[in-house]
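In structure tokens, the next block holds one chain alone, the form predicted together with the partner chain.
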Amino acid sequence: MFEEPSHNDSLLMHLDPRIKIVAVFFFSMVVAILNRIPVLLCAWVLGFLMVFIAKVSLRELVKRLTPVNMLVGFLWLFLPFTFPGKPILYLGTLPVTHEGVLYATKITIKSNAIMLTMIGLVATTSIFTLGHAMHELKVPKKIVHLFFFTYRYIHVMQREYIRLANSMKIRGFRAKSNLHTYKTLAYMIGMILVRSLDRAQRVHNAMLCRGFKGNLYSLKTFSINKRDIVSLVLATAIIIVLGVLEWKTTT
């Protein structure tokens, strides 16, 4: 999901990234513990609203939602049959339970709602702005560094993978279901790991040579304006309303 932000000019793009992170974080927390379907549906609609305001193209949306929903698909394969509860119908001899279907539905809506807001966030903020904003929000340094380096070197690793894959291809390697294939693939994965480790060592050395003492500095300065404050208040209000709706109906 970490690609360059879509270069559109949306309202979300101009918001202070710190506010976006905080809002998405608390939104996700609340949605994760929601339990009532109507409230969950509200959250889902809100997610779509975010994506709509962020002007994410449909293609991008589908591309980013697919992996999550593949996972959710697997849950649908098992949960309705294994979750204990009242059977509502039988597939052959397998009972499908009411509680299982309900549970799977909730997970589907939850994960999609959270993912949608994440997409809205990532699509309107460049990766290094996100990193710097995390730093400003006092996220532990190590996590921020990890975030930066993952982004920077995932491309280098991908290039290394492509190089290895190509060198296998030009020597006639075709993946089949036999021991030779498994061995070769294992070698390749091992090679990528070892090379990454070497690479990490060299990068660290290069950083030491430039006086690295454990700090990454940001050249960006963030400033909060009126629009940011209004958005923060609005986001907080929405999150609280979601929480209250859940709490009111459970007591």
Partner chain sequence: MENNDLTIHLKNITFSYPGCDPVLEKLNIQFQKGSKIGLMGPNGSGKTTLFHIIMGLLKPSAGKIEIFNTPVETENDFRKVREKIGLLFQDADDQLFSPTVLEDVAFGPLNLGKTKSDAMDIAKNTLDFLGLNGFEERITYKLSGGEKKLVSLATVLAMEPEVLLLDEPTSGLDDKTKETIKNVLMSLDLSYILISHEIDFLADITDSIYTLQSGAINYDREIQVHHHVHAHAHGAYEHEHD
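Having seen the form predicted together with the partner chain, I'd like the form predicted on its own now, please.
Chain only, nothing else included.
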């Protein structure tokens, strides 16, 4: 998710980022508690619609969906076999339960629906704009600071990891399934943590030297216009409809 936003001009790009954050947050909350497959499919289609409006290219979409679907695929290896329920078929001696398959399907649709809305949000808003919008929404300062610094320094930590990994390879290290490999990887992770702490202290001292007192300032101001209000009302109506559909089908 930590990538530059899409440069394609779209309707979502011109909306107030606070409106987008609120809409995506409540949409994700509702999708997370949905249980009916037809309603979940509606949410999934809405996620694709948001990505389409945001004009995200197919290549970017696949690249951003791949990590979450790799995790979902890992769940598919276990849930159908471990979730109690009625067996629908057997793979050797392992029963595949109907309830397990259904549960894994729901997780897949929920994850992709939420990620699609998140992709539409990030693809039309820069990370720093999102951080300032969170600050305007009165999100606690510590969370906003953590958001900013995670984005700023996760790439630095990645470069540090690559540098350590390359130095190990130069010294002839080859990863194997033995104690020496586990100890070496543990030492490398420990070194990354130590250097991360050292860098954090230096960055903190540098910020204090520049007069940082825990406040965030932005040269950009946010304003809500009629288009933002209409979008918020439409998003609220969609979220309510999803909730009503879920409630009516369960009663």
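Residue numbers count along the first chain shown, from 1. In this text, all values refer to a predicted model and were calculated from it rather than measured experimentally. So that the term is clear: the rigid core is the largest set of C-alpha atoms that superpose within 1.5 Å between two forms.
Q: With the larger rigid part held fixed, what angle does the smaller part turn through between these two forms, rounded to the nearest degree?
A: Relative rotation between these two forms amounts to 7 degrees.
Q: Superpose on the rigid core and then read off how far the CA of Ile189 has moved between these two forms, in Å.
A: A shift of 2.6 Å at the C-alpha.
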